[in-house]
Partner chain sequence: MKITTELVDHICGLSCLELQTEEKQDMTAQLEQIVAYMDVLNELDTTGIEPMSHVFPLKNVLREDEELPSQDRAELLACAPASDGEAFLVPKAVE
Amino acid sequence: MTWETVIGLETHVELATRTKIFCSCTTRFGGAPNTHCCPVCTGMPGALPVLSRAVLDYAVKTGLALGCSITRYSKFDRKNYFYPDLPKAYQISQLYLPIARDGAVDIRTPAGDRTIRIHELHMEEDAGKLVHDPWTDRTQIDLNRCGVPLIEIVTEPDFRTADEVIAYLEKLRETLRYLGVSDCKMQEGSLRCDVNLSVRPMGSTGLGVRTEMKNLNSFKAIARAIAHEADRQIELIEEGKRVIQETRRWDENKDATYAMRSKEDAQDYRYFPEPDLPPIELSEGYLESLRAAQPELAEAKRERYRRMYGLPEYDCRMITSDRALAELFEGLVELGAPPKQGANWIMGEVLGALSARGKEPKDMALTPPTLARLIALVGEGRLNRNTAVKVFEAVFDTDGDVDAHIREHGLEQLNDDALVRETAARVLAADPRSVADYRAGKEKALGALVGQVMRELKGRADPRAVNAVLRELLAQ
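Throw up the structure of that chain alone, the form predicted alone, no partners.
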């Protein structure tokens, strides 16, 4: 029998607000345990929550970007459960009237294009964290994360493969970063994914018994967990056993899932309206102001770059992979840099420098005027490409003065044809073996000769001019 996998996702996104959802405590990652807390987020009796306006703005902006219908009248509910890292013994969330519903995300995979339906998007607070110390065999509680604002984005069960899941998450992460609502750092828990998975015979329209895999925090882990859980369920059914509806945890070391607890349904949480928070009523004017402020997203930028600048698909994807890179590219073009040259520098030197330093594009010091000046000097013939790369490395970390660096280090390109010819002749005379190799048809020998001339001239000559002069002299 051929089996089909049916998957739905619940993605928890930690919002990049300065303070928590219902109090003024910092959301900064890290810090000593239990130092980013107050009576509100630790659930002290008599402490009252107040909704952050920034959290509401971010949730609505995300709903609009995902094509959702925004709920004009929404409210919060209490989700009751007992767990050590939840000091109130309930979580403030949204069940009955979530802030957004009925959106869609278009994805592209090697197997074709798909549309993934968004069931709902709701706001909620995060819980704390349990930290187990294996040396003392004790589990301690860190409540710094309590009250950190989350949006949970719930899809319909529209996925059939791990490739589709990863394509959706990449598109979602890209959108959230462009909106500026989250940094989506999976290693810090800013983007966490729960996978609901079941299997059914191919062609069937019914749904099988699902399991939920919690808090998967890397794309690699998600793909491997999906593959393992689908195989596990198929094996159970084919052996005549039944799949139990439960929550499972992914074990990275064992490359397997294991049972945590039976899967709860909504009624198990005894939801009821949150009495300490008033309903949220949104005006049309408020929604229009957020719509007007929405940034151009990556997909729209890619299409515009192809149309306006004639850039290849690969270039468009690379320079729009991060909003800061796209802003750098647009700054270069506005300053007169040829679009293709700007894209090449970003894809080569900029991404290389960021990777070497382990930095995010938003954290780089380099600004468009500095890189545009460097590109212009190469285009004017005042700096050769190899020297320009060295200047780039020198100014990248500080956004230094390109012209000042060139003057201080005597790097401006030589335009002395006589000096280039004289140096080339001297190199040929000193290296008869390479001359003989070149004349015998060994083209690589020319590269060695060009390198020698460039070294003699301290890298300040135009390599193309050196190449042309050497060919001319070698042909005599």
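Positions refer to the first chain, counted from 1. On a predicted model such as this, the values are computed, not experimentally measured, just so you know. What we label the rigid core is the largest C-alpha set whose atoms superpose within 1.5 Å from one form to the other. What changes on going to the form predicted together with its partner chain:
- In this overlay on the rigid core, residue 468 has a C-alpha that sits 2 Å or more away from its partner position between the two forms.
- Positional change of residue 254 between the two forms stays under 2 Å at the C-alpha, relative to the superposed core.
- Once both forms are overlaid on the rigid core, the distance between the two CA positions of residue 407 between the two forms is 2 angstroms or more.
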Given for the second form:
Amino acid sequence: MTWETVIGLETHVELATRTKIFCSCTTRFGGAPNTHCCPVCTGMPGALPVLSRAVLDYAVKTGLALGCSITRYSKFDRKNYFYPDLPKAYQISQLYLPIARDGAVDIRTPAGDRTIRIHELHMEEDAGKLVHDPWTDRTQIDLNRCGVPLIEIVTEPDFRTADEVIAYLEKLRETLRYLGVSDCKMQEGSLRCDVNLSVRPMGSTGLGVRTEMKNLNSFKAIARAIAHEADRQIELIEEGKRVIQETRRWDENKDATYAMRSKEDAQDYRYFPEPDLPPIELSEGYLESLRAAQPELAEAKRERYRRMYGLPEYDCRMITSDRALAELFEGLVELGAPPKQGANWIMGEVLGALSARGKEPKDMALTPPTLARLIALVGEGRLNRNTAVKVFEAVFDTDGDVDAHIREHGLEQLNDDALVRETAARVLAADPRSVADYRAGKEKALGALVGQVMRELKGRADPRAVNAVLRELLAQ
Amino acid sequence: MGPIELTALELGAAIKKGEVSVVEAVQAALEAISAQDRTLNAFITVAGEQALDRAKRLQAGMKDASSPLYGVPMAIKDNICTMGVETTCASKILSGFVPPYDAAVVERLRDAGAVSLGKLNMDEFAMGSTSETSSYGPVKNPWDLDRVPGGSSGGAAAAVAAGLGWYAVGSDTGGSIRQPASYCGLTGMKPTYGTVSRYGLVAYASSLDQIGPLCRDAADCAAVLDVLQGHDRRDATSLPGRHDRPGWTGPSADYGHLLSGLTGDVRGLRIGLPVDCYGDGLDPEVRRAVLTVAEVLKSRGAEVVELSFPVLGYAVPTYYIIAAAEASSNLSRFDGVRYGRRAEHHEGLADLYRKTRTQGFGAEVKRRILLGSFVLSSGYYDAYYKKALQVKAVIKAAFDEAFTRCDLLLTPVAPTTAPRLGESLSDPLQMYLSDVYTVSVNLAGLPGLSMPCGSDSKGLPIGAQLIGPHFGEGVLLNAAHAFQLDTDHHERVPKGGEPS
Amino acid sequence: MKITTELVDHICGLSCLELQTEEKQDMTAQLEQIVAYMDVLNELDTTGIEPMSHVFPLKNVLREDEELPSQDRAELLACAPASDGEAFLVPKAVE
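Could you switch over to the form predicted together with its partner chain, since the one displayed so far is the form predicted alone?
Complete assembly follows, chain above in first position.
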């Protein structure tokens, strides 16, 4: 029998707000244990939550970007369970009236385009971290992460392959980063994904018993876990056994999932409306202002760059891979840089410099006017490309003054035809052997001669001009 | 006349005039506490040294005194967090908990120049109507040591009635200020929900809890409420004052004018008598005394209208469902991990949780946690919790309707005067039913005042309850003040509390 | 409705409480009595009535996203029954 895999995702995203969802402690990652904590986020007796405006704004922005309908009257609920990473023994979340519902995300995979439906998006608080010490056999509780704002995005069971899941997550990550609502770093846990998976005979429309997989810390882990879990379930069914509804944990080292807890005997969370938080009622004006402030997202930019500037698909993809890069590109174009030139500089020098420094595009100092000036100088023939790269390296970290640097180091291109001609003649006279080689048909000899002339002129000449002059002189 | 006989406002005035020093007042209270509290058990913690230190500093800073209560010694119910002073909620599970922060009301009291004498005994986590569920032992009623002072703010009521402090700050979730005030002959008030910050009040039922004063008369009550009430950004259910949020069009209060609003003029005031509150189950002596309030106010120009209020009969079950549900969640944080006491012998984490909670909570608290877990659990939520929230809406609407026909409601506080110690514990449901007159006020978020209006044949105080519309504190206090101008029930003090 | 000891066991589990046999019998009987009393609410027809969790129509009570200093760690940990100066400690709690 052929089997079909059916997958739904629950993605938890930590929001990049300055403060926690219900208190004014910092959300900074790391920090010594329990130093980003207060009575509210450690659940001390009598402490009360107050919702951060930024969390609401970010959640609504995300809902809008994912094509959701925004819940105009929304509320928080308590989800009750005991676990040491949850100090109040309830998580403030949204069950009955989540902030957004019914969205859709279009994805592209090699197998074709698909639409993934978003079931809902809700706000909630993150839990703390437990660290087990095998020496003392005790667990340390660090509550720094406790109360960091999360949005949970739940899809319908619309995925059929791991490729689709990865494409969705890449699209989601790109969107959230463009919105500036999260940095989506899987390794720091700011993007976490639980995979619900079941299998069914191909062609069937019912849903099989599903399992939920947790602890998937990379796209690679997700893809492998999906493959393994689908195989495991198919094998069970083909052996005449049944799949149990349960939560399974992916073990990266063992390349396998194992059962955490069975959902059948489990958890009755006793949700009820949070009495400490009044409801949220959103006006049309508020939604309109957020809609108006929504940035153009990557896909729209790619389409526009292709249409307006005729850039190749590859270039469009590269320069929109990050909002800061796209903004740099648009800045360059606005300042008159030829689009293709701008794209080349970004894909080459800018990405190279960032990766050499291990920096993120959003953290770079370089501004569009600086790079635009470099591109203009090259275009005007006042700087050759090689020198321009050196200047770029010199100004990149501080967004330095291009013209001042060129002046100080005397780097402006020589456009003195007579000087080039004179130097070329001198070089030819001094190297009869290369001249002979060239005339004997060895094209390579020309390169060596160009190099000599460039060295004589301290690299300031236009190599194309030198090339032309040498050919002319050698032809005589 | 020693300072003990003065009201809080009278003492404040004497301090201001230099007739009594803050230190003398504190010393007088501490002496009264050491003489009587071994018997009464009103205090869990007496913070004598801190009180004397603070008294000295306040005396030195007299020129900054702006509040009429500056320098007046008082005490705080032990479910209100006090930085550096143990806060136990009268529960074993919180023993040893010294909060590293003050409740919002404690900050406000400090700013007004209050001196705290310590922390007051109560029913464990404010769950009880007699102050017998305390893990620190029961509180005794200074009017009769064989009787309960009421609850849950029983320590607060006993302390003020016995002169161990000039006023107390308690909390009221279903009558926990009004009923002990009634049993002990005090004037107490549960303010409009949201007008006193709950930040730092250890939550029992978040949607019903409200902090308020227990005092010797209505004027003291007004003065203390002027201190306690006000907007607080740390409590999202705190209501802004008229001037706190420009452009705000929602409900808002006019804070800080209660004392100055006391005129005693009740001409034209419409007093509603809900006939349903005067029927079966009410002690005839209580009925007679409560109705004298209507007579006195009528003689001052008020009108009396009779109302039918059948929906009040549903208030007790509604209250206990909602309160227990919220309590089951609010009390889950007490697990022996971050504060309080942890069970000593345990095997693994789950066992640590179970043992800590099983050993740390008393029977009544466990009963309400279990009841709350039940009404929220899968399969029962709609039938109980959701239903209760619907009935709450019905009760609120009935009050709204009633207040179109009258300005305040006059009812008993409790069906009887203070019962004997030990009588109520055996039958929890019977105890819940005695809250019949008070719980609806919390469900609807209304202000409710309790004041002495007579005594029964045993000499025990009887309380009358005035219920007002939202932000009706001024109306209630003024009516109580008018009543107290013409009567002297509030001036009666217990005579050493001989057992009857 | 009938409250069974099985149901009491279930809600004890949810509440992290345990009752000895005798206590459990008492509690079962008391809960049954209390719950039976609560069933009087069924006399009221509440069809179409919106459940009310907040009495006041307060809404959108929000905080600005401005950081304030956290509590001193030593003060927080001082309240804990078991800590190592950095973290709260519990018996093994990792799945």
